[in-house]
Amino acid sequence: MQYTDACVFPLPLGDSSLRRMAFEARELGFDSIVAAGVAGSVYRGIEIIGGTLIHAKETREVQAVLRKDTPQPSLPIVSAGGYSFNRAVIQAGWAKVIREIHTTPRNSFDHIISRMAADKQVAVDLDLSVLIQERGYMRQKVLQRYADLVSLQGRFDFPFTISSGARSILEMKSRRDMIALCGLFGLDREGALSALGNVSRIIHREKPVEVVA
């Protein structure tokens, strides 16, 4: 299984170079990282997967970003919004990963969208940086939201990804640390390890066989 930190932010979005973050990821037990705003490459045996982060309020903005030509295919990662937005983005297959659900209303990702995400195999990213950064009530709110997502995932089996959300090497987490943090909201070791392997599955998923008459 290829273990991946599903979102890090190298320079210029963060404070550390892409190569330094790739090297650190290897030391922390990862095979690959999704790096926001860069092209894919390989550095010292670590696969660097380019991630296109899309922050949009309307679906036409998402389409506009995806239409732009890029030098290499990248992983489309869309920030969650309201119910209608999330449903449209997932149903259309524009996103491979949807993140920041914890910032949206609870009803923005319900059982209907959960089933749709499972059918389309759109992953929900669990950004662990917010568990470190938030305090008090806000941290408890994120923990509860993630626990709700774990409950939905148990019923509908949509994929999770897990990210450190690191903007420097000091914020990157080891596989062991990520698994421990996931335990805070009810995602067990087996589930966390599976989630850490889902980026590779999403990227390398076989296309359906097309029968030509």
Second form
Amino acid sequence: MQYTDACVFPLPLGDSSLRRMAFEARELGFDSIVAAGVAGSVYRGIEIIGGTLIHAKETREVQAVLRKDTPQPSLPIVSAGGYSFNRAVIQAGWAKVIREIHTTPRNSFDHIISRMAADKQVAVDLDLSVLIQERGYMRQKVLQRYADLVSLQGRFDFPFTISSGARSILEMKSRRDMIALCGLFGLDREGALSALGNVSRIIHREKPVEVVA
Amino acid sequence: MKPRPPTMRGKRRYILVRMDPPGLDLDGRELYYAISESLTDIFGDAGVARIQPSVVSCGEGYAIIRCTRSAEEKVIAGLATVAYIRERKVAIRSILTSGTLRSLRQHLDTLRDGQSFPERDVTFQKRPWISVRFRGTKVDLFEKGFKNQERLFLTEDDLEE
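Output the structure of the form predicted together with the partner chain; the preceding block shows the form predicted alone.
What follows is the entire complex, opening with the chain shown before.
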């Protein structure tokens, strides 16, 4: 299984270069990282997957970003929004990963969207940086939200990805740390390891069998 | 007073951790307060009382943390949420958990390389920096100046470009 940190922010968004982050990721037990706003490459055996982060309020903005020519294919990661936005983005298959669900209202990702995400194999990203940066009420809200997502995932089996959301190598977490942090909201070891391997599964997704003749 | 026999003592687990960035000089007391505060934030006072965390040893970028058996996952989660100590950005990464101190100390001997960190002046992005090289090809840049020194984490390949 290829373990991936599903979102990091190298220089100039953070204080660490992409290569240093890749180097650190290898020491922390990862095989690849998804880096925001860079082209895909390989550095010292670590696969760097380019990620396109899309913050949009309306679906046509998402479409506009995806239509733009990019030099290399990258992983489209869309920030979650309201119910209709999430539903449209997942239904149309524009996003491969939906992130920042903790910032949206609780009803913006329900059992119907969960089933849709499972059918379309759109992953829900669990950003662990918010658990570290937030304290008190805000952290409790995020833990509650993630626990709710874990219960929905147990029922509908849509994929999770786990990201450190690191802007510095000091914010990157090892696999061991990520598993322990996932335990705080009820995602067990097997679930966390499976989630860490989901990015490669999403990218190299097997298409359904088609009858061609 | 007779010491309590081993079979009647509570079982403990020991966690070996690495403290980043390299060159960080933390003492055990500071580390203990940081861990204790982090664990209290997550599990509350009653939880920390059950976990019984303590710092067994601390120095040269590594530390050994003790806790009650079956609380090691909680301690690792708590360590992962420590982001600042004395207003300095840090990362405390758990490396190994064991039931005995001896096995951790043996592992620690293999990790300590006793390398010195050579410094030199470099220019990066048209600004003057002091570069410090660490094991592998890691290079940290410290901005020259008195206040609010920025620190960048790069590799030798980044500097050569």
